[in-house]
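Next up: just one chain, as structure tokens, the form predicted on its own.
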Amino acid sequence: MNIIIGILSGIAASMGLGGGFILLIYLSVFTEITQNVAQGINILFFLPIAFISVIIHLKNKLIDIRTVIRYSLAGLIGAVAGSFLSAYLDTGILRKLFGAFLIIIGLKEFFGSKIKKKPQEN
């Protein structure tokens, strides 16, 4: 299952589907790993994924560098003081505001209106 599970989530992370999402559920739900760690082996998990997935992506020029900055800059922030939070908030406490994420996005996802997509530029 492990094998499956590992596949899969390469799979989605390098679509930039949230591959994470997969593996965090996976290892919080479904074995005896708590949360805190579940997280940190996603994150270790991501690394050679993403840079496989970078090098792909920048041979078929489907990665606009000006955007990759802007968002790079905030999510920046955002890890450090995620990582900062996470290392001291209850493992019951991460599990529930992440599955409460789950919810919001999926809720979102299944009632939220339909992006309208960008005319591609040749």
The other form holds:
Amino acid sequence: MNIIIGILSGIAASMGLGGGFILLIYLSVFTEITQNVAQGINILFFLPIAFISVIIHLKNKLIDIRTVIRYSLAGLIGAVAGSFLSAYLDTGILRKLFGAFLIIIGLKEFFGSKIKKKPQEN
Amino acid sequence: MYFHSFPSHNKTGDIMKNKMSFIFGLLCGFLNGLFGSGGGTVAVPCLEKSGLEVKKAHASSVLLIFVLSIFTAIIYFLNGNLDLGLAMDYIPYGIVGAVIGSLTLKKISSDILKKIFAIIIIISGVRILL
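The form predicted in complex with its partner chain is what I want next, because the block you gave corresponds to the form predicted on its own; please supply it.
The next block holds the full complex; its first chain is the one shown before.
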């Protein structure tokens, strides 16, 4: 099971398909690990995978570094705030929030692709 | 594609754009920190709105989330929520998946894949809440 989940998560994460979710969902739903620790595992899991993906994507010229930098500063402020909040929230509440977040994201992803079909108008 | 941002836009447009990237960058980092995942779901559509084509947006989001995740990991570590031993149960297989995924991103149509993930995510969300 670890093998299947690991490979699936790796594929999805490297494609930027919300794959960070797969492992975390598995850990939250099917194991006894608490939400905080599960999220920590997910983050650790993502780091080497992202590193390898980034190298391959850079080679394929699929990464626009300037745009990434533009989002990074605000992103870092958010990351620090979110990470601290996560540590201070009760793990049960964090779990419920995560469940609600998943439903919202799932619905958005499912119905969202229509929006992209609009012709680009830049 | 990159040139769109500067000559054609007026100043207010640029300020609006910067404001939007700040707010969405903030949100992306916040969610990723709060849940240890999920920043990409905000990052990908934002990067697309910045003018990146779909595949570039996906690939670039991985780099953005990678940078944010390093900081998140440090804070999780300080709060005692990192367990490398447990993570190692999955990391080697994840790396295999990452290589497969990165090499195929250039080729595949991700629409069906996206729908499948969406369904998995919704079902899981309901299960967690119930």
